[in-house]
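Form predicted on its own, single chain, as structure tokens, below.
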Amino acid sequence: MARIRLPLQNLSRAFLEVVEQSAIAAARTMGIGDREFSDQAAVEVMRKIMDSVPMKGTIVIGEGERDKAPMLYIGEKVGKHKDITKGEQIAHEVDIAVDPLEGTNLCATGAPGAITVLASSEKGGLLNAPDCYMEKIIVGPSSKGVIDIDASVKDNLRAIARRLDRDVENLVVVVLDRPRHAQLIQDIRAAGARIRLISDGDLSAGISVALRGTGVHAVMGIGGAPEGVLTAAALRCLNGEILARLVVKDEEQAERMKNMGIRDPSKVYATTELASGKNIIFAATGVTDGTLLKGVRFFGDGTRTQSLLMNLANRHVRFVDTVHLAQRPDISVRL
């Protein structure tokens, strides 16, 4: 009997359930002031739901190394592949990058912009980025091809403004509010652009750049390298662009990068080098209200979530509004 590979659409729907349920779990901890508890709630549910997905998955970006993370650690095998391979259906072999709760502080304090995120690709399609910092510049489709990570802030902003047919003064640049960005902030202001400082969540900001109507034209600065890969996966689906370079903290980190196969720490990575896969799937669900997605809403008859689900191969970008009904016989659905 011929064996049939499961459709990618099955994975998309399954991954949507993964991020939805982890977002609901995280949202139940919103505002209690315990970031570790919020993260733990999202991680545990994400790992549990992921094991029901018919796939042979390998975590390439997750909660850290195996000795530091009890689950969703780098290299962990996930998915319901043991049963599915006994029949005539073949599970997809995929690499998976996750951020079970991007914006743990945001969730813990009830601030806007926390999301749950998952990206997948065929094996080798996502860069196994070390857990370090990464210098980034991110733009939307209209500004692809004109940015240069080695150019001055002023030159990059002028190039973006020309592509968007507007003055630099009408650009909005998102920057993480960190002491390390003091000079960057000064340079952006000197160039005449406006700044939106954020406390956390540069992944969400990076996705927003590639969507019209968000009022964001660029993201600049230094953030996490794993988040950079997840951003690249989303931008592959949205036709945006990220240029990035790893930031080496010390000799120990440089040696670790070398052991991971990174021969040139000063290399500038393009979008397609961070996320090279042809079958990228990206899913995210809002935990707290933000520019990109609404947060989880609890009501008497159930729970409501808003998610972003994208499939590169099929060129699908879906905003999914889901009502998760309570287990009661008298339930009614509202518009």
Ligand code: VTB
Given for the second form:
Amino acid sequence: MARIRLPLQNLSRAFLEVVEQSAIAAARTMGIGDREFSDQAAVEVMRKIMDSVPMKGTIVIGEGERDKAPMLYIGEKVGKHKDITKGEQIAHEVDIAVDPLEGTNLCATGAPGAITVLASSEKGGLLNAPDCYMEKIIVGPSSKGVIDIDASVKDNLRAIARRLDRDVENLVVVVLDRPRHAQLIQDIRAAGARIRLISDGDLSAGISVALRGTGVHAVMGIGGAPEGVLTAAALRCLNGEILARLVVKDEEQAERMKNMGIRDPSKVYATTELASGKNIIFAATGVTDGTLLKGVRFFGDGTRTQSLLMNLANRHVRFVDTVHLAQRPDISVRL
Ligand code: VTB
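Same protein, different state: after the form predicted on its own, show the form predicted in complex with the ligand.
Entire complex below, previous chain first.
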């Protein structure tokens, strides 16, 4: 029986299409004030396009548990070759993590920073994190190796500042604006750093800290665990670092973690433990304008999207500006 072999670049290109199309669908719902509707728009298109991708994929991070999410649930098989049996095993058996619309509220209110996200790796290369909270500290390449999740905020900020050759006063730390972060915010202020409070979107913030010129230098605090794994996948491609620890809310979550094979819930995860894969591909498209990516622009004759497409194996970081033209022969493209 013939084995189907495809170059990995094909997957990158296909994933780009997945995040672009889901961003366009979500952006159409911008500002209508219904976060679930926006999310659903992104999920449906992401699921549909994903099924045209030549792969046998398994969702390891998605919209939730099988019984709670109708689409893109954990364990769902996706891709054009999802039904292929073992005998005709294909080259691209991949694990997939998605956040079809990171920042559903942002999209629903037209606020900056909503993105669509997909990461993939060879089997087993992305942590199957439960849908719980995660304590995180995220830095860019220059501060790799100097942070410690158990050190004081002040010590971490001093170490980051030293590596960035500046005073703590010149650092900007991104923190999710939540009551649970009152003490953290106080500690950052006491240390002298500046703060950017965000209402949602610690994933795009985490990617931003690994890119020079974005003006943000660290992300600290508690956000979603799935977002933490996706952040790690991006940081592998950008040489950044995340240290993280799952936050166990109650007995039910503790039980769930045990069932997922997490033996020590207090373990500190490094970037390479959250996203251990060798063949990581990361794709994200802006939905609303943000620090990281421009949002989708509808210009009548077509649509323009901006995406980040990264491939760990070939060390490519691509910023992709795509013009999706309407089907008319007389349309011009602006530079
Ligand atoms: C973060 C953020 C997400 O959830 O992970 C956050 O990145 C954490 O959850 O965009 P709470 O909202 O419960 O604090 C989001 O804000 C939404 O999923």
